[in-house]
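Starting off, we have a lone chain in the form predicted alone, written out as structure tokens.
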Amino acid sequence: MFNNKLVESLSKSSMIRAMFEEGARLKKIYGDDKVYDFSLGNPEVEPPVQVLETLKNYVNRGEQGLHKYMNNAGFPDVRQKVAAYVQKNSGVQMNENNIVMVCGAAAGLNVTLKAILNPGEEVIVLAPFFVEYGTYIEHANGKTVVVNTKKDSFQIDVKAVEDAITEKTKAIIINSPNNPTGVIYSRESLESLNQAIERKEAELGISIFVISDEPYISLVYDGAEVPNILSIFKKSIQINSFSKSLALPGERIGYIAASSNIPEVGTLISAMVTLNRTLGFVNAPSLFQKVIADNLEVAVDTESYKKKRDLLYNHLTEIGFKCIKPDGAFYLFVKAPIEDDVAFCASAAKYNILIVPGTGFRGPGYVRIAYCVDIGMIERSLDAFAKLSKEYGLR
């Protein structure tokens, strides 16, 4: 009767939000205060100031034509700016024919590999990740080939991935940092990809795209580098969205930006630009356009988030749980003291906590903690995290 594709992909898209709704009904019986629900990657924090004065100024000021359609890619004025700024952090020449605004990250990957897949085509995924990739690449008729990264570290496994590409890998997608085990990949990692890649395409006579999806490109700590992808892949494609940076998930804003090393990278960006109408978008919310061109160079705190990652990430290591320290981000991937992921997140619920099954993301045996909830919060689930660790005998 439906889509039996989309009904399948039901089960695997809903752990977060099951978690998510079962959190909103322990907080009718127990009160918000009693309930720690660490299951959302939702920004708890407020945009920056900047960027709500740079709001109010354009809303104020009657700008004529603002709400209106503009090119399908986006304001020319907002994609000068954001090519100047991408060719200044990757070294790469860019100019505004490389880039498209969309809505947010999601929809820049699903106008990506739409525009760029074959029907069974492969497309090389990073496990853990963000479980969608596999319901956006099947919607542009792909497959989704898994591959592990190294259990010790999350790191990518080279090796694993050159003996994962074929003569129909099409494309493989990073993501770094990472969610959701905030791991950022080390630059040497990915200049062995990249040579890997560039064997592979000379031995199989195909080109593969590398398609970076970095929501959490500004949320890195301790001075940690996030190597640029345009800067290491010659065919790169890299998806931005500010739903983490600025804190605005509900404005549905980012951008793709097309390395000008892509051979023909015209003839892509025209296809992006088509898809971009006939999926539906038309184009990027043209106020946010606005708004986002003016605070390229803003980000939320993260010394904020630090706090907040320091104080959980201190406690449950202290406490007998094995977690990697997180680079960027806002997720701890902690090892859950039994195999069934799925049923320790059931016995964290019995003292109201609520995390998400690694099972979700393709990363079984861990629970992903989102921490970008009030510090409040954390505190108050300290005690709570402690009676869990103790049923399991960790401490």
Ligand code: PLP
Given for the second form:
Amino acid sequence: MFNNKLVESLSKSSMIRAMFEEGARLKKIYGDDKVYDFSLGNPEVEPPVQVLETLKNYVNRGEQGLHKYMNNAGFPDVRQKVAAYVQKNSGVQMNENNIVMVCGAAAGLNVTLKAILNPGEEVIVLAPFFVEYGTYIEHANGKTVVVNTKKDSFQIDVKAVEDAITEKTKAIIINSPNNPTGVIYSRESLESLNQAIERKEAELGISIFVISDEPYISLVYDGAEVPNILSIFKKSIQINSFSKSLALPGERIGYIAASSNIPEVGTLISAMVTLNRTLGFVNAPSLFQKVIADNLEVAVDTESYKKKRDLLYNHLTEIGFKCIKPDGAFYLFVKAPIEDDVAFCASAAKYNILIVPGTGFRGPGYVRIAYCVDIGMIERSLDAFAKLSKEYGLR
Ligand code: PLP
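Can you switch from the form predicted alone and show the form predicted in complex with this ligand instead?
Then the entire complex follows, led off by the chain already shown.
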């Protein structure tokens, strides 16, 4: 009766939704402060004061023409500022014609995949990964090819990626810092991936895009390096969003930066601009284009996230859970003490702890804990985690 493909994908994204609904149910019974909801990647912090001040200034100034239809790529002055920022960070020559302003990373990914994929072409994703990639690829008539990252470290398994490349491979999606693991892919692995891609391109006579989904690029701890994708991969497309870095997920703002090294990049950008319109986004919100253009170097307070990461990571590892210490994003990807991560999440819910099974991210045997929550809630949850650990005899 409805769109079959879409109805099928609804069931795949249901795990996080199920947790969200369970949270609402438990809060009604036990009260808000007795439920520890780590299920969603929705930042609890407010946008930086500087960003809110810029917003107020634009509203108060009454700038003429701010709210009109525009070039669907976005305001030229905004795209110029973004291009200069991207060039500064990557060393790759960029101008406003390399940039399309979009409604967040989700829109950027949909626009990009639709622009490059012909029916049946393959996109490699590195598991565990953000659940929605599969849906986006399918809606662009592509085929998702899942390649696991290395066991326990979650770093790229370059050999496995190389083996998965076929004549039909059109793109690889990279997400670092990663949702759900928080891992940053090492420079060494990215450079070796680049060599593998070039080898395969020459062998198979194909051309592969590297799509870098970077909503967590500013959320990095202890001075960890996030290698710049544009500077490593020739045919790279960077998708950035301000949903997490400026805590603006409701405002739907981000950009696509397509490398000048992509042959016929002008045609690619034109296709993206058309898709921005035909997919119904039309253009990114005008007011927030201006706001982010004045705040490209700003980010939320990463120290507060680091404090939350350390509090939870230290406690969980002390009470016997196993987890890699993430260098970025705001997730812990914890090994479930039993094979069945879905069953383990159900056990956690008995202590009013809401966490998401790794299976939903193609990372079975693990659970994702989103710590972008109030630190008070983390503190209140520690005892519940200790009880959970005791149930499984972890200490
Ligand atoms: N990509 C990843 C890896 C994410 O975690 C998210 C949101 O959680 C998105 C994309 C979508 O972000 P946006 O709000 O910018 O559309």
